[in-house]
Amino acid sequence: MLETIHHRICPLCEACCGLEIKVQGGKVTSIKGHAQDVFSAGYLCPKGVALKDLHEDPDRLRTPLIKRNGTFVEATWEEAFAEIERRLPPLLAAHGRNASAVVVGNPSAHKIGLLSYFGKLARALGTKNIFSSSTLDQMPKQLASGLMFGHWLSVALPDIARTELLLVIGANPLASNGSMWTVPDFKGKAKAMQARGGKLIVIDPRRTETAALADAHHFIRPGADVYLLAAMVQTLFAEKLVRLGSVAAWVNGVEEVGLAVAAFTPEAVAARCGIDAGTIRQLARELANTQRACVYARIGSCTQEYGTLASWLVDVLNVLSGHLDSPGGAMFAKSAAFASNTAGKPGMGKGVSTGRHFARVSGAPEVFGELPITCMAEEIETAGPGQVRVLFTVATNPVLSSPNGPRLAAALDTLDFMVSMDIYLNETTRHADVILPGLSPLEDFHYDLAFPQLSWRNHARYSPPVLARTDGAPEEWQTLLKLAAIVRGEGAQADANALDDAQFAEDAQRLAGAQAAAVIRATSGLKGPQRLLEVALRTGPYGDMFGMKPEGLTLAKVMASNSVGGIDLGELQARIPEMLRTPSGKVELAPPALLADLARPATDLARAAPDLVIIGRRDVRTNNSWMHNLPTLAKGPFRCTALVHPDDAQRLKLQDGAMAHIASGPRSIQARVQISTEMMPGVVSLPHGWGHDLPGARLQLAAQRPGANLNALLDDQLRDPLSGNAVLGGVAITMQAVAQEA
């Protein structure tokens, strides 16, 4: 039987590595890194190999499920859409559009159909209750970037190929291969940096895999990043080390920042950070005096009460040390398609705003069109006009991934109607009335929309489907259009392709005006996301402008490059001022909301640090809850352990391998102890996404070693007030041994 070779972008984490997949008789026979891939050059982590397990997982849903008398039964797609049409419109008519909500998870970022068409369902619903995983891990970085540079995805990235000093705070790119920074084979790139004389410094409350590789590692108390960063900024001003470099003419607010951080001296913050004042000053001096240097921080700095301030101060440091938009410093990718900072008039724009509406119960402001996901339970529970009665979930499992999951699970049971698009019957979708299965990644074509805007090197890559779709299964974008049609009252029989044609014609008229007909003709034969991608590529910064630049990119050219690993568009280049989209056309170093929020950490500096706090952690094999159901990733040592420093274990009478009771306020869990010198004394680490012991879920392998749900311990009322991001780290806990049975 003939063996065929296929090339696919891995959809399982932000690294987006290129894969070479061999197929024989409709079965995957091998997966390895694609050596010719222009972006990842053959690198592969265990997750890529697990795509075979995911596709073949007997627990993965292939047909829709409808809940009848409390039990899920298989149904046809027609029956599922008919059930939704029967139950949904009367509820919207009776209670209004804001009685509905929709929540989307991070797998959608790796599915072009979900990411490009999810908004069509949200707009059809017309609700303000939009939630996503962004407020669990990244909204502080997006908000800070938006306020400074004018767009939510204008994120400054380390130019690791040329840097001489990389300071990593609250991130573990050796495990993640980047987060809000797409950098496959971080380990190889970091070692190359060290080989050319460069230096890697890590600041983290755990001696992570990245810290083990580093030239220096400093423990820091969780939640103290804002103090360290502010003191480093203060040192630059105090020691007259401020140099703006190439962006000097394009920066507003330098003096205002200097005044705002004046009180955050290294001596003032040292005890709170757990880092002595001399070390803080030395870090600032080294950053300022290294020609090519960059500061990078991620999840640990975002998922805390000062997440937006910490994210902002990282970029403030990069600006004031002369390393913004400079080779080897913090630079901006130039995406081939879908990047707002390459569209429209260069160098100026509307900027970003927040608070266009507010959560009904808590009053939390909208950020980037979303409300905090930690508001979802109370919006369902609390009676009154606008109480959420209908919920759509798309590729998400917030019962495990967001704080106070037990409260959310109880709230989901009170909904009048719930529809889930998901490949699994998991801890969240078990509450649904209808589950519509998504496609296996191997059944779907793909082009990354977001990650080229966050990539260490510019590129364009396309993945055709590897295997045929399950019989009768629609494309995911078609499912979303059908749901939108039902919401609008157009019925379950609406033709998704016709709906898409009509929507595209409207969009073309709005965007292309007199040239709309020509654009429609030029894209004839394409549907859905492929058609959107064709337009985005051809009108993007490298595009052929529909024939005006014959050498430019088209969808056909990018598709043709699949076998040779895509199209390399070169290293990062200086982009200021053209990429700025602020109203002033300048980098806004001192956004008023951020300066005002510095009053919180200034006041809290006198607050005593808790004796014991908990943080999460990331493992290369388990960055999403459903990965615990894949044999390739689940095998090996049990990873859901509570890492405890030996001094804390002795003080608390904890035994290695034994169970411990962990409590925070009224919430508690039990987890297995692992004594480790990796941890800073006073800090415990437990990974997220576990807790596969809830009734009704169908994740058979994961249930064999369910682990403890860290998020069941966390308070859903704790969040960064600016971004709405949940506080997942630095939370005070108590811990005690669980008595062993005889």
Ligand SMILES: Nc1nc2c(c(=O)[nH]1)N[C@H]1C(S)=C(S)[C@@H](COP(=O)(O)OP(=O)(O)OC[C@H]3O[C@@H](n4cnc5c(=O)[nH]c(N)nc54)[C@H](O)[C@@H]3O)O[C@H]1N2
Given for the second form:
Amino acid sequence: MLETIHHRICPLCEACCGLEIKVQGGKVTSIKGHAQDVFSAGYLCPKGVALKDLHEDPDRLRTPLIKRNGTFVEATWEEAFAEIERRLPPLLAAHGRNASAVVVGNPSAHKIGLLSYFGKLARALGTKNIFSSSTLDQMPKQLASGLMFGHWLSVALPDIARTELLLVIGANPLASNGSMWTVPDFKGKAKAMQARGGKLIVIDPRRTETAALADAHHFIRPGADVYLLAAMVQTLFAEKLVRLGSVAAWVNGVEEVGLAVAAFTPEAVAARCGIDAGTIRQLARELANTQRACVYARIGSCTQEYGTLASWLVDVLNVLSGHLDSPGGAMFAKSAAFASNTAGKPGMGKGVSTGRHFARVSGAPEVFGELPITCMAEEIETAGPGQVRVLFTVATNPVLSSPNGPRLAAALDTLDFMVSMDIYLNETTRHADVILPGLSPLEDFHYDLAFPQLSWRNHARYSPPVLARTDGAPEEWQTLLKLAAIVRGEGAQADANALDDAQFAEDAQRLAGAQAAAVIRATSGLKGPQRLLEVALRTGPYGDMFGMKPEGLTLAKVMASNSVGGIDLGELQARIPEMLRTPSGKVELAPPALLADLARPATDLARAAPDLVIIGRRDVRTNNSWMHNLPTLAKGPFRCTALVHPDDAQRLKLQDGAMAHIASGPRSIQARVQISTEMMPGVVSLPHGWGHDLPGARLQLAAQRPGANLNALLDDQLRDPLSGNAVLGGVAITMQAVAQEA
Ligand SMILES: Nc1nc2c(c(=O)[nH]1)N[C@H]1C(S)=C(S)[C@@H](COP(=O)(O)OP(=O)(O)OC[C@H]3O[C@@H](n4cnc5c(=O)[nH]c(N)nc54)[C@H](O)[C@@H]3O)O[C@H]1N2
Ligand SMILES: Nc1nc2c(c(=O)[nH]1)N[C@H]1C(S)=C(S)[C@@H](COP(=O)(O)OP(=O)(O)OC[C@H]3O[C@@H](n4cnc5c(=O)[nH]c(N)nc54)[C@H](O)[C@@H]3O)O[C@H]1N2
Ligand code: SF4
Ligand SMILES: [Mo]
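Since the one above is the form predicted alone, can you give the form predicted together with the ligand too?
Every component of the complex follows; first up is the chain already shown.
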């Protein structure tokens, strides 16, 4: 039988590696990195190879499921939509729009169909109860970047190809393959930097795989990043090292920042950080005195009570040391499609704001259109007008991924109706009334909407489907349009493609005005996300402007480049002031809300640090909560262990390999202990996304080694008040050995 070769971007993590996939007789025979890929040059990790397992996983859902008398039964798509039409509209009519909620999860960032059409369902519902995994993750960085640069996705990232000093804080790209920074083969790039004389410094409470590669590693007390960063900024001012470099004419608020951090001297914060004052000063000096340098911080710095402040101070350091928007420093990518910082008038914009509405129970402000995901359980539990009774989950597993999962699980059982778009019957979707599966990534086409805005190099790559899809299965954007039509009362019979045509015509009218008819004509023959992509590419910064710039990009050109690994759009370029979208047209170094929030860490500095705290970690063979069912990833040593420093183990009488009871407030779990000198004393590390022993889930392999759910231990009431982000690290715990059974 003929073997065919296909090229597909891996949708499993932010590295977006180009893969080469061989297929014979409808079956995948091999998955490798695509050596010619202009962006990832052949790199891949074990998860990329596991796309075959995912496609073939007998537990992966191929048809909708409807819960009848407490048991899921397979259903056709017509039956599933009919069931939703039967049950949903009466509830919406009786209880109003805010009685519904939508929660959307991580894989949607990697699915063009989900990302570009999710908003249509949310708009049809008209609810303010929109939740996502962003508030378990990067919302602090998005808020800080939005306030400084004017748009939520204008995030500065290291120009690793040219830097000489990279300071990595609270990130472990050797395991995670990078985040809010699309950088396949971080290790190769870091080593190349070291080979040209550059230096990697890591700040982390654990001596991680990335720290092991680094030239220097400093332990930090979890949650203390705000203090370290503020003291580094203070040092730049105190030692007259402030230099704005190429962006000098475009920065507001330098003096205000200097005054705001004056009390955060290295001596004042050293004990809280666990880093001595001399080292803090030295880090600041090195950053200022290295021509090409950059600070990069990720999830460890975001998922803490001062997440927004820490995220902001990272870029304050990049600006004040002269490294923002400069080669080898912190730069902005220029995406070929869908980027708000390439649209509209260059150099100025509306900026960002928060608090257009508030959560009903906690009063938490809306941020980027969302409420904190940790408010979801109480919004379902608390009676009164606007109590959530109907829930849509889209590619998310918050029972495992969100703090206080057991509370949420109990709340889900009280809903009047729940629909899940998901590919598994798992810890969250077991609570649904109807589950609507998505396609296997190998059956779906792909173009990354978000990650080219965060990429180490500019590029445009498109992947066609590798395998034919199951008969009758809709693409996920079609499912979202059908759900939106049912919500609007247009019925389950509505044809998704006709709905899409109508929506597109409406959007074209709104956005292109007089040229709407021409745009509709020029894109005829396309539908769904592909049509949106065609418009975005052609009107984007490299686009052909519908023929006005014949050399420019079109969807056809990007598609045609698939076999040669996509289109390279070059190294990062300076983009200030053009990319700014703040009302002032300047980088806002001192947003008032952030200056005001410094009062919290200033006061808390006097608070006694807990003896023992817990943090998270990632392993290259995992992906949050949902890839423990794939044989190639599940094999090998058990990964859900609690890493404990030998001194702590001795003090707490914990044995390597034995089970320990871990408690935090009224919540507790049991996890297997692994004694490790990688840990900072007083800090325990346990990965999240485990706990596959809940009844009713259908994950046969994962259930064999279920692990412990870190989020059953964490408190859903702990948040960064500015961004609404959950606190997932630095949480006080107690730990004791579980008595051995005879
Ligand atoms: N304690 C602690 N908790 C954490 C973290 C931490 O560091 N510590 N990290 C947080 C972070 S950064 C994130 S992003 C969240 C992630 O949390 P979630 O957003 O809940 O994402 P996942 O855990 O990846 O679960 C993904 C879900 O999508 C489904 N899925 C996979 N592919 C598809 C598809 O193509 N279509 C559809 N419809 N469904 C699909 C899977 O079956 C699964 O149910 O977890 C957070 N939770
Ligand atoms: N293999 C794999 N890759 C993944 C994922 C996965 O689950 N598995 N998840 C993906 C997702 S959704 C995301 S968001 C990214 C995240 O990508 P990364 O941010 O690189 O995530 P981690 O590997 O968890 O690294 C976070 C580091 O922060 C440290 N840390 C914890 N608390 C603190 C603190 O208070 N201060 C400091 N300075 N450090 C701290 C931890 O020890 C850990 O080493 O990874 C993505 N990639
Ligand atoms: S690093 Fe691994 S999971 Fe991430 S995109 Fe590349 S192959 Fe996929
Ligand atoms: Mo994430």
